[in-house]
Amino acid sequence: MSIKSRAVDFDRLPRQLLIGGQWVEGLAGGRIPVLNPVDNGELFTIAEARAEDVDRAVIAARAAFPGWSKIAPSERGRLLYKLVERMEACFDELAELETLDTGHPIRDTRGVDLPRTLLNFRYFAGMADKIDGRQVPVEPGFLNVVKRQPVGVVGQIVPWNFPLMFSSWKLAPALAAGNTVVMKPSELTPLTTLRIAQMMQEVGIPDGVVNIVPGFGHTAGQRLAEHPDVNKISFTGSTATGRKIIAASGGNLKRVSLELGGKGANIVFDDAVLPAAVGGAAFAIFHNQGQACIAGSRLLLHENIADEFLEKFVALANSIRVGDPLDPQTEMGPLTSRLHQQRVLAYLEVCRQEGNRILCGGGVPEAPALQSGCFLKPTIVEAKPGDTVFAEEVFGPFVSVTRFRDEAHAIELANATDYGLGAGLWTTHLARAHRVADALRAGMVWVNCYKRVHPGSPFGGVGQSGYGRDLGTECLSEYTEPKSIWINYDAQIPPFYSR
């Protein structure tokens, strides 16, 4: 049923590992099938990286680090700007490639994913020569300066849900700061990451600065996390995997930043502008089929407006056009893999067992053309605190609805989770907006909007949602380390043990 891609030339796409500037097979010769989630058909296979291939990539990154870290920061920025120009020239190709690999609707890859990716590379290209230090006022006769230096070789592990955008979130600041990178994209969605790496070669980024090793988490990911010559790991993915990375990284005490799971509360107060809140709540959970760590997956409604809101919200959910993601009219495509589709469907069975009322959705679309793919209907269920779907991250087009009495009750419900990534609230009361935003235990809070991101604003969470930040000047601190230098410039000040 898939509309034929017009912009992607499959014959020129890289299908190997990029190590030290060379496209090579894995030493074990393994291959990974890349599937199209529309029909689970195989697009082609790519080389599989294992531990020994990660070792080769780290050696290459280590060898490239002295040269890359010493070139003028403005030159690093210039090369990143050239990459943006190359990506812009291949805009349609990258958008369609991301859609084929992930199932994101083409309207989203063109209108959201790729523009955000370009903005991110452009932002950090401009930041490359603005990572400065400071002078500390100390006692007379001494000069103390603090410089920020790159950490070294950075291991980066990127998830399958937004591979194009997350690759830019990791690569751009790390490279701007002077680090070299070994990146493991998800084995499910590696295609745009490999293509960007190919473009980096085309614009002149030196060999070994970026190395790409697609593989499985228990082999390639494990080795990258534990490797003694990797100075930092930046990981986006599940909380369970984040715990394993912390344990694996302890061997050389490497720095770690983790952006993990979420269970975002989206609160609608009784003074909210309902049409805006309904549309915003739909975007919060159904965009990218709900496969987002910051998704507004817990909808908290004031009891005074809950019935009216749900009438409109259910009608909107039922009207969402589910179909082939390459069709510009499609608003929601398939989930990214069959395994994940089955995982989300299992939560629906849990809902039935626990007595949750399913307001809409609740299964696979009936259209015959969608049966072979990984599709799921937009789903809304009522849930109480303590219900499984109130507490656990479903990671699909699946939202739980809970009613609250007042502001204090809303805050109590919103914070009744171990996660703390994103949260939102809808109100026209300015003082309430500030009070509630301050009270929510989350790294990011949106007021009268949801899922807004910008490269200048830090992205990350608290609690079981991890620590460290992507984006913003905050993430540049993650990729650099301070060095304090003391200079005695007064010859009259003797050392302590002079003779």
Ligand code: NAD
Given for the second form:
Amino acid sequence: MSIKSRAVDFDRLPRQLLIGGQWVEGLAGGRIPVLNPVDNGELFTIAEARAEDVDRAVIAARAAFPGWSKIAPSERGRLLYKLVERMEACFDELAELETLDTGHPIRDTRGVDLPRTLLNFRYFAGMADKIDGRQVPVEPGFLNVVKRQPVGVVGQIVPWNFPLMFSSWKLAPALAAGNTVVMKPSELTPLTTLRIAQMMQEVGIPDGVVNIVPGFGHTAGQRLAEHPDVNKISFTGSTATGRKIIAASGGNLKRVSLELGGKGANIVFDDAVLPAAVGGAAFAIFHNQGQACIAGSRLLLHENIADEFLEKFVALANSIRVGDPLDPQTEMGPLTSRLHQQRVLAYLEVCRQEGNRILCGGGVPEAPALQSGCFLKPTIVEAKPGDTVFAEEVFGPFVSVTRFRDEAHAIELANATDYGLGAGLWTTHLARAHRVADALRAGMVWVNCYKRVHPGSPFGGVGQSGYGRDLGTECLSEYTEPKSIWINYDAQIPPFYSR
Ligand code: NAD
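Alternate state requested, the form predicted in complex with ligand NAD (shown: the form predicted on its own):
Following is the full complex, with the preceding chain placed first.
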């Protein structure tokens, strides 16, 4: 690969755990290699957190909680705004770092990941002093007020597919609401989370308010989920791990919110504006190499337009520029790990065994420069209910196509999944747009667009896609406890027992 990172100063990057304001090694002295998915070369190693390090981090977060939860909310907001300024000043560095760690094309980290991350921190900085309670009209002589208090120490566990953006989704609202945090980034992609934590120190967020413990799921993650002094876990990851989190959290009945997998249906009706739907369907599945929980991974096409749509869609998929993610021309980079590339390739083997017709892609690109990395070609296959790839989350640049007869059939196919995260539909028929959006079993529905996200709008799913929400005022409810306070201000009201 010829294009090299210019903005990242590798010597200054944090490579240890952040606990109580100190950068430290894990007590067991383990190291985790950080690989560049472009060629699987090792960038360097970072310290590995294990259970005992998570314990140290929770103690630090607990110690910081009284101070952080009691400062003026506007001061918490001011510090988060300062963080945004610091991140903006390091825009190129953060974009390149995310690209190196994940394989996301630089045009995406610059154009999507980082702008959305900044918007998110800015939004919740502004929310810090707007988390108000309410006064309930109760019996005369009594005042009832409901305050919202931070839940305490929050454990946050994030996956590898959007590490920078998800760190902001979790950290910003939790901190704005006055909680302290122990975050475990994915062992595969810890770099931007560590760098943001360093910037938090630089702008004056007090020691112990944010603690970062990169480590493996079955050790560090498991300990965080079961820890008796953690009040809430906010988790984003697979449905299988989500089940383990619930089981581990039972000891102290901590709050849990789960953003899990998806199998998004993207429905194109025969009255859709086809060029927009073709481009939107490609964004829905090929952006970020399809490694998105909300990816439009099941394309449902009305039989009247299916052939014409597929001709254009296959041509577009075949024209997507796959290559070095640091090249601004690249539209699809490598998948984030070798293991995951192998997982997606295994689904292609399943397609061959089950007789799914592969319309394009279906393997590793031929270019010699791409052989040692985790690259895959954009892949489109035909599938029907009952086929493995119609049901399971492939989490790659891999979309299944199914034809439908009419609106009822489209809804039936779309809802034929245990997941319920995102879904899309393309139509120019206003009433149909509303009818179908109402009928889809999903936490988010996009009409004539796909994968739109904003910090003010709740993000999450139903069914096996989990429960609870990131973003929106909804997530601030997840990071606060309502407290109902009763005040008797009428001395004439007799107590029940008066003598
Ligand atoms: P994963 O479940 O393997 O890992 C996610 C995180 O959990 C990682 O930090 C991992 O180390 C940790 N973990 C693993 N085992 C654990 C355990 N026993 N206890 C505690 N923590 C543990 O998921 P992944 O492969 O990193 O990410 C891909 C999955 O995440 C996909 O299923 C995708 O759909 C889902 N996802 C969901 C959303 C959403 O918002 N709904 C967003 C992105 C990704």
